[in-house]
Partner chain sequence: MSKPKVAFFEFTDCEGCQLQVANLGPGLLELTKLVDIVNFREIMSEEGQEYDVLVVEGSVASKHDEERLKQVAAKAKVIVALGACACTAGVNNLKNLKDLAEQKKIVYGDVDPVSDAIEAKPIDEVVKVDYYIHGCPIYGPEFLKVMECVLLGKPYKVPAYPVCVECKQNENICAYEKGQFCLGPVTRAGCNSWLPNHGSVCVGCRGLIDNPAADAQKDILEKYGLTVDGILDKFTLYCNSKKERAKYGKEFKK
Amino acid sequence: MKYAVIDKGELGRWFDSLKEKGKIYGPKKKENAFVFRQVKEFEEMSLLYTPTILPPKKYYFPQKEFLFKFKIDPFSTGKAIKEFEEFILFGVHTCDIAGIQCMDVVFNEKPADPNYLNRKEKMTIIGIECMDYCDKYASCAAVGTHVYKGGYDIMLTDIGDSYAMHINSEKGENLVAGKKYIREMTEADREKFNKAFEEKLKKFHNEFEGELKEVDESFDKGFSSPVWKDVGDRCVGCTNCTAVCPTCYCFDVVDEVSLNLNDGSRYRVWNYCQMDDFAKVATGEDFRQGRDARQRHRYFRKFKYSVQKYNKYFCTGCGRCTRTCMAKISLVETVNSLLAERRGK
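Is it possible to get the structure of the chain by itself, in the form predicted alone?
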């Protein structure tokens, strides 16, 4: 069954059936924003939400992850985490699913990361399609993440009084198998689905003032652009943009010794290219002095280097960097400034 349909009134019932599969994490309201947290009751979730403060990345690439414990005398080491639990991410936006796909490429590259891959194997993704812009900061249409392109087990699409379910994996099939309240898609359902998709596409537009080919050319010729000086002068170095990004994967490895100076643990923790000392080496040289160089590096990591290495844009258009920037630096405005410079405007 490739496509199925579930009435909205039955969604809570289906949610309850998922609890036996593992912990469920979904979008919950927190003051004036949303966060991914463990959800025990369906009513706790908000399926219509602006992107969460942090992406669901924190569950498959934790902000702080213990790698192993050690003893000095007698010397021994042991894994800090022996097993990973099954869990479900419920209601994930297509931009965040695109972020997961980017991380898959990175952590599958040799030498593959076993912790990431083991967690990913235990993860089930139930996505929800955005039928309109989340807010003014989203730029998903510019990079093509406003429509789903794989990377999930089930995708939910609002078609009025029910949700269409695109079942995309064996895991997804197992989540709907035997549920009599989930039916196969009929021709009438298909018409609603197609109409909803057509109406959705009318609402989205390319947020960049040029196609991605032009964006590529702008980055090709824009390494020495004065745009970076302007962005660097405005940047306050808060690192919010990298902290909330769904495709930033840099980390540092720390050895921490207990007070007895014999026991300890090694862990990895998120690290950010926007930090002042990120590119410093032991002798004191800094390969990216100044916030203009660091900001330029961040943009090139999303629109140039990742395309050259992985053939993928590592900007998913979620808008988090712009939304959380203390200096009000807009990703869309920065890219459009590069495009305007290329055209001589």
Given for the second form:
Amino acid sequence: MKYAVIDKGELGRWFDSLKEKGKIYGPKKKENAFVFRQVKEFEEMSLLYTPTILPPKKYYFPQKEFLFKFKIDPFSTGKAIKEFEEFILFGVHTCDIAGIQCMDVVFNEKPADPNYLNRKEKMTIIGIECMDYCDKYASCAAVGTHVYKGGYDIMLTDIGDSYAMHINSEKGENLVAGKKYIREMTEADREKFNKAFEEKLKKFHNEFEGELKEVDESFDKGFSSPVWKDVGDRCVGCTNCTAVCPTCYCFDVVDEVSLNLNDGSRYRVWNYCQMDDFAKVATGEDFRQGRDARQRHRYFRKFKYSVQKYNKYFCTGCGRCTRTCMAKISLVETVNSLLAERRGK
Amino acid sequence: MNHTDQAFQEILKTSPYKPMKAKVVRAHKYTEHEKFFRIELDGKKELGHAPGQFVQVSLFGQGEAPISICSSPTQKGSFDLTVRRIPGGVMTPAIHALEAGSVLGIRGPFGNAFPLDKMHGNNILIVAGGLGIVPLRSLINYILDKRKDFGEVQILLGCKTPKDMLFGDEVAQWQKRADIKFNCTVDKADPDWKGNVGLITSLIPGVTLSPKQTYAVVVGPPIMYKFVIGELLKKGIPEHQIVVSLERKMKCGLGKCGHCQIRSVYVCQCGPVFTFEQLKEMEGECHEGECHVKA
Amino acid sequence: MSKPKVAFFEFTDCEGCQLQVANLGPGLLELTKLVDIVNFREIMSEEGQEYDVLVVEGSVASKHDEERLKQVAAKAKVIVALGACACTAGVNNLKNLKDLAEQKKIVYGDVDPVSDAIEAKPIDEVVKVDYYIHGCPIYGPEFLKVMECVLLGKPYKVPAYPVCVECKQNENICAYEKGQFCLGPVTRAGCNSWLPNHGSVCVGCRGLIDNPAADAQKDILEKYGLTVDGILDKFTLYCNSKKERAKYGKEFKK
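Shown: the form predicted alone; wanted: the form predicted in complex with the partner chain:
The complete assembly is shown below, putting the previous chain first.
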């Protein structure tokens, strides 16, 4: 679509103008980390942040999501799809936007998921471009999510004393329309913008010791690799890596009954392939035993199965799984070990 | 997004999680642990399933459980389920508490089905071990109702003891029919048992069907596959004509929740029916018994 | 149909779990619409004699406890173990670390006011338990959830996954990131990460998950500068019953 520019000093004013569109969620500081929370005042946000503990996933695929109400006797079900309110995600990194794009593919695949799609309809995404690495755990350049590739309504890029705004949808267009403090991008702005981009690219490098094509091959051949035993031996099974992943979408379905023992609701709740009993059936047979097999499954879901199924890498390089792992299992190291093994052969 | 506008609006309005209301019209115990249910959907609506598919049985307050459909789609106005009670479990004891007149929720049918299109015109060898007869009853009754669409048909049935035999009344009928061959074996006989004793694999060498024109459909516990498939390959039945059904933890039935995944395959959508040729590609992630063949 | 009768009995414990029940407020009032509470020392004085559901708090730590538990259990249709002491013997296990005679000497000197004392044990070593509500103290909302299951006649599955699952969903900062030592990764969930939500670390009061990765956990602790002794000390407080020890005993040697 088109580019616009807003002075940094005016960003708060623009933020205020967004409030009438719906609730705004943005990155806030929490001790030494960051979390997405509802933001009432612009100043509450930290726009320069390392990826939040949980990705913004919690707003479009909540930890516990209502499906429908029921009555046990007489058997009846309530309205299943709730009307959701418009909301805005403000300051989303490109890695997390890539995560949303992955979820889009999953929940659009037939049978499509009305809960997700309904929420998605109400969601406005205002992204912010990272001009440098957030920390040493990110591997966004390896998977190409350090630069933006759609999936947002407006993208903000820091070009010094102002932000360039890439307006990528009609929704985005409406958010800037009629604002006098937002101007068309001038030649001078464009120069700054290009320069900033050039400078940024110099800072990022492929974090993997091989191109994606090679990573792909190493996963093809790496199913029985000793790498998985090593990872499995170190894994304590806390499930954090899957909880924080912007592209993990496994869930369980549970019933909750109120204390009258007749009315209740069915929910879906996050569930993780790293859980001990994730693939265990009622008769007791466990179809994915061992932390090594479970970790391998996690990696394959990011680098192989999703490619086979959706032609898409489901690793966004956000680095959360590495950052959160108390056993210090590193995604980059695991991938590099696979690559090294492949080359050794 | 690939949806047309109208189709998309439809999707947004309906929840695939909401079960249909259904009623148990008949219930009886076949064995100590297995109970049979005949079920009608509200308004006698057809379930519209194919042999090999399953439903999610939904009991509000308890949850959901994936259960194979054991009746043929040629049975109109109702469908059948047979459920083994797992002590200490949540769902199966609750399902066993249902009696004629009980109301329950049904979602589905889910999954692919036995490849009837390809099976038409061919010989059919059915190998059922233990609870494997449950989904296979659907196929057997379908074949019997459409008998002329298939070549020679042979059924091999194995169970632990004569007491564990399911669908005894129907098995007796199958035995009598002249247009199919039926063999049965038990691991352990009781004094009244006059038939074969031994593992189901012992029946396979006696199969006389010409292998290249035969589809073998095998359903049983994972460990059975290992031995049965080995015998079938020895017979010369091609890998893509050996068909099995896999058990997995299936929660949503929609290919989303992840529990039933084998490598990149969601069993609830792409399965539960696979050919041995497909199983081999899932090696390493599928159960040892399912894809490591003991010849 | 008359309402099921529920009785609370306490054995060797602090009655803190019953206090959690008493503190449930509206939830408890809702519950009393469905059941009659016939014996509950924390909130009522009169004692009823008949009951269907027996809620047992506390460990068995004396011969008297053992006999009394058998007696009160004989009348019940359903038995619920309430709290760490009843479920795993909780902190009462500490007394088992030393020989009983030696322990008595340390505590009482030359007198012996508890001549019938025995090694502390969870109640399921004496009677068959149908429902477990772990924790020291119990987590109120879980108590209500379990009572719902009791009334619906449905088993309650204690989460098999660790506290981290709940903690991460609550977006707490990981204790390990703060250089603290937390038992969350090996402790069974169900408390909605109660302690970490309030800035504290998990102390393992709900007992270990069924399949704790003891070796991996040890590596982690060493990585964070903790000694094996220190780790065992942490486990000792709550995870010291025979059942719990068996889970890490094989791999988790000094």
